[in-house]
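Listed next as structure tokens is one chain, alone, in the form predicted on its own.
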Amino acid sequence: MKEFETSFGLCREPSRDMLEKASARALGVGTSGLGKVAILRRSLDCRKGVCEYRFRIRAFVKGEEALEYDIPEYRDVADAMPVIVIGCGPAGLFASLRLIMEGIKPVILERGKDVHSRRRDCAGISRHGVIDPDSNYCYGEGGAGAFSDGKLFTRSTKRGDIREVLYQFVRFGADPDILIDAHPHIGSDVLPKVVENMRSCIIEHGGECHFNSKVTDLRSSGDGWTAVCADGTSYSSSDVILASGHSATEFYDLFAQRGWALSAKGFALGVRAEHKQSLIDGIQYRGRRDPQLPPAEYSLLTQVRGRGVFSFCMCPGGVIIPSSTSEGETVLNGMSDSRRSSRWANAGIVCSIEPGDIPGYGKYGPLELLEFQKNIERRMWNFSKSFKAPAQRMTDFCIGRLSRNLPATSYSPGVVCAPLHLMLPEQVADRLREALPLFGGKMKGFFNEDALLLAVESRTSSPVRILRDPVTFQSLSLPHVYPCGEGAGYSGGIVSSAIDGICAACAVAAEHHITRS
């Protein structure tokens, strides 16, 4: 067996003949001596001014055993031990799927609606300026990831097997290309159907999924826990997987009120930067984009006075969306469909903030950065008194001048001219003013007067961590409660959240000494 890299120009899918010839050369055998040949990874390389797809290939000689990756089968868990799963985002869904593999029955409690009903509620924010506090771009089946760019890239390779997540996505309807792409992506038009297929699988194998079931309390009940919902319904089990998502601040308040173990956690805050996609293509591809190439991405990072300033959740061919979870706050995010067909490119440009960075918030203890986050979101809302986003031209922001007018934007609720250089926290605004021209030096043309900054990008990750044992995954305060995912402060993104949910489910099985048969 040998793994090697080679390129095939702009060919996205080499023919069998091309693969065999390249593999035979690498192994030093004739094509008649080849066994299995598989593409492991595909990436786009434009570093030398000529774009080409590079492939990592694993080839075997004939007769050599080829290693296969198999996902464990789902089991019938209708009569099995139940485990409550709070939240139906990536962590909750993948935890539930893994529970079924382990022979445990997941009982999902989701505060929001099913993924198709969410579509209508999300559209209502832009069309009518009305938000459902339990069904929006953050809450509901699929979580915040269901209506986002759908990126499946993560650096959390030590937490678990990423292949399980990717193969599960493909099993439920994602493009198999995600198994080999260096930066896999599903898209907001495809993810809802994939999520729906996951839910159907959970129910078909005996699991339960209850929508409009907002959990408001966790009570110890004998040998286990009872989850009490807002409508008075309650569910009991010996174990609870808490996968509530990074915007479910009610759980942080509940933990703080009860004195359960929490800590403040660093996060990042800033703006959404929007350019024309054709500009980003021209910069990254050094000219016009070849029709065979995807819309160009970028990743930017610098250090300014001891804090990182970086691009976050870059959406090529995407749009900016309102990610508020209630009226009275302005929160932005980005998303794109599978084709990435919008004429805009956007990304969060954010600054790292650590506990103790913001004077006056220490009195809130472990909720200090959560209170800071809420304050900035309210400040942006109070400027426009609507879901219209405060915005400013990038060049005006850096010289401290209010923009007289604003360029077109993908953000459908609209924008209003605002002095973001004064509205953002001083620690953030000052660092952004230094970083943006530096980014313009790295990407010639990125820093220009038609680039638009919209505020605020504030939910890059949770500003709170629910403390857990690193081995058992159980809350330090609540035995048999397993905090996981973004809401618990242990992941950031779809894949890392899914892996964390899988780890929590495996921890439940280990605690009960359950083994797959």
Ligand SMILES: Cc1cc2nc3c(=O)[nH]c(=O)nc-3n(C[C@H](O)[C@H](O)[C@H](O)COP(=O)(O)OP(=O)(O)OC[C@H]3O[C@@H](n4cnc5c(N)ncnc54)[C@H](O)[C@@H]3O)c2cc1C
The other form holds:
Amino acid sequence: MKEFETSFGLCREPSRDMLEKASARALGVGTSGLGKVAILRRSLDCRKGVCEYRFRIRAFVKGEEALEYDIPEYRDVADAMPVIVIGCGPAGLFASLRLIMEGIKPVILERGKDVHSRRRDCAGISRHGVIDPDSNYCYGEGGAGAFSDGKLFTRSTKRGDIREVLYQFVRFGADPDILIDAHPHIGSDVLPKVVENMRSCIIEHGGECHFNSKVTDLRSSGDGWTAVCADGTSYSSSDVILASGHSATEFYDLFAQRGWALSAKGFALGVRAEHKQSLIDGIQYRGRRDPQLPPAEYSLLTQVRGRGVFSFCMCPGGVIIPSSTSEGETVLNGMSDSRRSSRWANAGIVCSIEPGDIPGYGKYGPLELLEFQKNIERRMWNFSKSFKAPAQRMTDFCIGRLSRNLPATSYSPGVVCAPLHLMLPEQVADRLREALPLFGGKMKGFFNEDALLLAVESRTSSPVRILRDPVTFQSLSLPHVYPCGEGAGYSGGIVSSAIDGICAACAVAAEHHITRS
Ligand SMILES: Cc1cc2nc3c(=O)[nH]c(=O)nc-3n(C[C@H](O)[C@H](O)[C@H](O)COP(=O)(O)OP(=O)(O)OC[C@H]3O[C@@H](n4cnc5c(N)ncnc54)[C@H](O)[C@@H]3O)c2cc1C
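What would the structure be for the form predicted together with the named molecule, rather than the form predicted on its own?
Below, the chain from earlier opens the complete complex, with every other chain and molecule after it.
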């Protein structure tokens, strides 16, 4: 067996013949002596002024055994031990699928609606300026991952096997290309169907999925826990997986009120920057135009006075969306479809903030950065008293001048001219002002007067951590409660949240000494 790298120029999908010839050459055998050939990874390389797709290939000599990833089978859990899973985002969904593999019955309680009903509610925010606090871009089946950009890469590979997540996505309908792409991406036109297929699998194997079931309390009950929903319904089980995401601040309040273990956690806050995609393509591909090249991405990072300023969740060919979860707060994020077909490129440009950085918030204890986050989101809302986002040209922001007018944007609720240089917290505004021209130095043309900044990008990750035991995954205060995913403060993004959910499910199985048969 040999793994090797090669390129076929700008060809994204080499033919079988091309692959076999390259593999036979690498192994030093004739094509008749060749066994299985698999592409492990595909990446676009434009570093040396020439763009080409590079492939990592694994090739076997005939007769050698090819190792493939083996996902455990789902079992019938209709009569098995139930475990409550709060939240149906990536962490809750992947935890539930894993529970089924382990022979445990997931009972999902999700405050929002099914993924298709959500679409209407999300559209209603832009069209009518009205938000449903239980069904929006963050809440409902699929969680914040369902109408997202659907980028599936994570820098954290320590906690679990990313392949389980990618193979499951493919099993439920994603393009198998995600198994080999260096920067896999699904898109918000495909993700809802994938999520729906996951739910069908959970129900077919005996799990339960209850929508419109917002959990408002968690009570210890004899030999386990009772989750009480807003409509008075309650569900009991010995163990609870808490995967409610980082927007469900009610859980942080509940934990803080009851004195259950929490700590403040650093996060990042800033703006969403938007350019024309053609400009970003021109910069990244050095003026080369080729229909085979995908909309270009970028990733920027610098340090300004001890804090990182960086691009976050870059969406090539995407749109900016209102990802608030209730009226009275302005929060932005980006999403794209599988073809990344819009003419816009957007990314968060954010500055990291650590506990203790913001004077005056220490009195909130573990909730200090959560209170700070809420305050900034309210400030942005109060400027327009609507989902219209406060915005400023990038160049005006850096010289501290209100923009007289604003360029076109993909953000459909609309924008209003605002002095973001004064509205953002000083610690953030000052650092962004230094970093943006530096980014312009790295990417010539990035810093220009048609680049638009919109505020606020604030839900980059959780500003609170629900403390848990690193081995058992159980809350330090609540035995048999497993906080996981982004809301617990242990992951950021779809893949790492899914992996964290899988780890929580495995921890439940280990606690009950359940072993896969
Ligand atoms: C617009 C947008 C674009 C994004 N793009 C990307 C991307 O391209 N790539 C990437 O990796 N990440 C992206 N993210 C981030 C990613 O979606 C999250 O990191 C991920 O969804 C976190 O998963 P989670 O399961 O921990 O939480 P969530 O996805 O937030 O899911 C939590 C679930 O819990 C439910 N819930 C909350 N409170 C309660 C309650 N009291 N009772 C019952 N249910 C409750 C919510 O309704 C929700 O469904 C994006 C996020 C947004 C908003």
